[in-house]
Amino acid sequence: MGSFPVARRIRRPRSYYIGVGIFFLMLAGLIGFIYYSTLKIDYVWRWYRIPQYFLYHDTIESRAEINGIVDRISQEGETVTIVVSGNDGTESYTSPAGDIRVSEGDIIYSGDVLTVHRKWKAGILVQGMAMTLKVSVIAIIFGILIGLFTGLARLSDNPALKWSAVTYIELIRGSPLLVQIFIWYFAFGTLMNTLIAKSDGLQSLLRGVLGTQQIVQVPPLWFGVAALAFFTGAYVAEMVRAGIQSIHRGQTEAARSLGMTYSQCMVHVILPQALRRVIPPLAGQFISLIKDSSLLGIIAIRELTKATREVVTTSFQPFELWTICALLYLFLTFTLSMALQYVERRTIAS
C-alpha cells in the first residue's frame, strides 16, 4: 500500500514516451545531417590538434647575457647553476635542471644557450577562457556595486538622485554594448591616459604605488571591464528597483511604526527579502555577462572570443576551433547555471 504512490510517480503517459523518442530521432538526424555535411565539403579535418591550445610543453631556453667563459657549474637536486666570468664580470645563471649545453671552461657569447629545459603551460584557449571568467567576474561585482545604489537612487524622493538614475539607466540601456565599449576605450581611455601622461604629480603617485620608473598608462582591459560594469549596473538597477517595489508597503509601515528609520528598515527589512527575488533574474545577467565579454576582443582583450580568433588566423582550423569555443562557452555557462541555482534554493529554503 505504501509503494503505490512511489508506482504512481514512476508512470509516465504513453504520449510522454512518444516525446522522448521524437526527441531522439530529431537529435540523431541533426547530428547525421551535420556528419553528412562534413563528408561533401573540401576540408581536412585535423582534431588532434586541438589539444596543444589548452595544454602544451614548452621549451624555454637560457641564454647567456656576456661574453666570457663557463667559470662553474654545479646542480642541487632539480636546480642547475651556470656561473659565467667575462671582462664585464660575472653573471650567474639559474634554471631547472634540463639538458645543459655547455661545460666548463668553455668560451660563450652573447645569446648562446647555456640550457633548455621544458615545461608544461596553459595554451591560449586556456588562458582566453581565465581571461573572460576574470573579465565577467570583476565586472559584476562591480555592476552589481553600481546596481545597488542606482535601484535605490532611483526610488530616491530626492530629485538629482533619481533624475541622475533615471538618465544613467536609459542612457546605458538605449545604446549597444559594442558601441559603449569604443566610448570607454577610445574616448575615456585617451582623455584618461593623456591625463595621467601628462600630470607629473599623478605619475610620481602611480610609479611609486607599482614601483616602476616607466610612463604608467591605464591598460585596456579595465577600460573593457568598466564598460561591461556599467552595462551590467543598469540593469542591475531595475532589477533592485523592481525587487523592492515587490515587497509590500505594509511592512515599510511596520518597521517605521517600531521606531525605525528609513534606512534601518531598507536595511533590515526590505532589501534581505527584495534580494531573494532578484537572484534568480541576477544570474540570468551573470550569464549573459560571459558571453558579452566576447566584444571585448575589438580593444585588444585577449579573451577566449579573441584567442580562438587569433588561433584560426594562423592554424586555418576554423571548424574545429569554433566548435571548440562554441563548447568552451556552454561549459561556462551551464557551470555557472547549474551553481546559480544550487544558491537559489539554498537561500529561498533559509
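On a predicted model such as this, the values are computed, not experimentally measured, just so you know. Residue numbers count along the first chain shown, from 1. Here the rigid core means the biggest group of C-alpha atoms that line up within 1.5 Å when the two forms are laid on top of each other. Compared with the form predicted in complex with its partner chain:
- In a rigid-core overlay of the protein, Asp112 has its C-alpha displaced by at least 2 Å between the two forms.
- Relative to the superposed core, Val70 shifts its CA atom by 2 Å or more between the two forms.
- Relative to the superposed core, Leu327 shifts its CA atom by less than 2 Å between the two forms.
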The other form holds:
Amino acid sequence: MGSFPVARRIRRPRSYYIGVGIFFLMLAGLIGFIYYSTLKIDYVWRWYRIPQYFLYHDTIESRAEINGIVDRISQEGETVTIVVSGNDGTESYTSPAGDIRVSEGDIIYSGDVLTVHRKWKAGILVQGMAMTLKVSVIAIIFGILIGLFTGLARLSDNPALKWSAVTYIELIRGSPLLVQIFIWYFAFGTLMNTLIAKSDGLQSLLRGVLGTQQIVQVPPLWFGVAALAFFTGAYVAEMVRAGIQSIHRGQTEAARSLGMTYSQCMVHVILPQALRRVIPPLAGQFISLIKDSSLLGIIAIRELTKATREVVTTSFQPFELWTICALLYLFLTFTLSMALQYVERRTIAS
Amino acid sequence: MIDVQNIYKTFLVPHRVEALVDVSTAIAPGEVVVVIGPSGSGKSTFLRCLNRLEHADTGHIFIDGIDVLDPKTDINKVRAEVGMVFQSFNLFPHKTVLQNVTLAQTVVRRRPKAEAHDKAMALLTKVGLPDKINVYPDQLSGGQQQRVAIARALAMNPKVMLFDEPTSALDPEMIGEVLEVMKTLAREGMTMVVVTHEMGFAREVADRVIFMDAGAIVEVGTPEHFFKNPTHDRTKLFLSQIL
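The form predicted in complex with its partner chain is what I want next, because the block you gave corresponds to the form predicted on its own; please supply it.
Expanding to the full complex; the earlier chain stays at the top.
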C-alpha cells in the first residue's frame, strides 16, 4: 500500500497577505480622512440620536372632551375606564392604564388630561423603509406579469401584439425613469383623477366599492408603483424573450410532436426552463428597482429617501442619516440578492 | 395508413434549397419503412413533413384518412397519434424521466395521474429503465435518454412512430440497446418510418427501404432487392460508400 499525499492546505503567497493588509489600511485611511475632515468643519457626530428614527417611545395623552366630575375609575387588567358625568350627559373614556392623572370626584374641564401612557412606535426611517419595501414588492410582482406578457407578445407573429410590445419596450427603455414618473403622476394622474372626479357615475361606483362618502381619487402611491412596474416590465420582457429564445428549438419540436398546443408547450416545457435561466439578470433588475424607488419621493411618496430627507432637514445630521439611508438600501438589496440566489440554487438542483 | 402524394418543399432561408421534389409514397399499417440516403437528401425533411413540423409547400399527406396539410385540420390531434423520436433525444431537462413520459399523457390525453403513471411505468420497464424513473435526463447516457424518448412517444398510444436518425448521436456501444427496442416495436406490429444510417437494422427489420437523393425518391424496394441488386447507379454508389 502506497502512502497517499494528504491534502495540504494551500499556502497563499505572501503578496496575498500584503494585499489584504493594504485593503484594510486603505479602508481605515478613508474613514479616518472623512472623520478628520468633518472635525475640521466642526461637524458634531451625534450617532446616539439616530435610534429614535427607528423606534421611539411615544407619549399618548387621553383628554376629556366635556366639563364635569369624574364619576368612576375602574381598572381592568391593563385598561382603565374613566366615566365623566357633566351637565350634558355622561361620557366614558377607555385607555391603556398608564399614569392616571385624575381621581374620583375631581372636577375637570374639557381638554384636561385624564391618563398618560407611553408606547413604542416605529420611527420615520422604519416607516420609510416599509414604504420602499411595499412599493418595490408590488412593482416587482406587476413588473414580472407585464414582462412575461410583453415578452411573449414580442415573440408573437401577430403585428398587433409584436409591434405593441416593441413600441412599449423601446419607449420605456429610451426615456429616463424620472421623466416617466413625472408623466405618470402629472399627466396620467391628473387626467385620471380629473376624469374620475368629473364622472358622477364613476364616482358613485367607486364610493360604493370603497364604502366611502368622500371624493374618490387615486393616491400618488399607485402612479409611482405603475411607473416602476411598467419600467421594470420593459426590461423583464427583453429578458423573458432572450430566455425563451435561448431554449433549444428541439424542446418545442418534442413538445409539439406529442400533440401539445403552443400554450401547453410554453407553460409546461419552455417557460420553466427559460425563467430558470433568467433568474440572475432578473435579480439585478429587481435590485435596480429597489434603488430606483428612491425617485418616488418627488411625487410625495414618503419612501426611505424622502423620509431621510425630511429627518435631515429637521435634525441637521446629514452625515449620519445619509450613511444610514445607504446602509438600509444595502440591507434591502442584499437580502433580495441572497433570496434570489437561494431560489436559483434550489431550481437548478432540482 | 400514411399516404403521401406529390409533396414539394423548398427552403428559402438561409438560401434556396429544394428539399423535397415530388415525393409520393404509401405506407400500410404495420409496415416498417426505412428511409436512407446521403445527408442533405431530404429524408429528415420528408419525415418532419409527415407530422407537419415542416409544412410541405404543395401536395397532400393523409394519415389515417386525415388531410395533414389542410389548414382546418387540428394538427395537435394528428400529432398525438404520431409519435416522433429525434436524433438529439429532446427530453425535457427540467422534468424527471417519469415526468417526461407522463407529461403529454396528462396534458394532451387528459389521463388521470395514476393511469399515466402506470402507463409510464409499463413503458419504462419495456425499454429497460424501470429503476431510473426519478432521475433527470442529464444523469442518463445517450442510449438511455433515447430509450426514454421512445417511451415518451409510445405513451401517447400512437398509430405511427417516426424515427429521425435515432442512433446518430449515440456512442457506438449504445446504438445496440436503442435498436433492440425498435426491433421489439417492429415485431409487435407498430407502423414505423425510420430515417437511419444503420444498414443492419434496415436489412433485418425493414419491410421496405426508400432511397432518397436530392429531395427525390430514387429507389424503393425490399431489403433483399436493395442490398443485393440495386438498379440505380446513385443507389449503388451510395451503398458502395457506406457498406
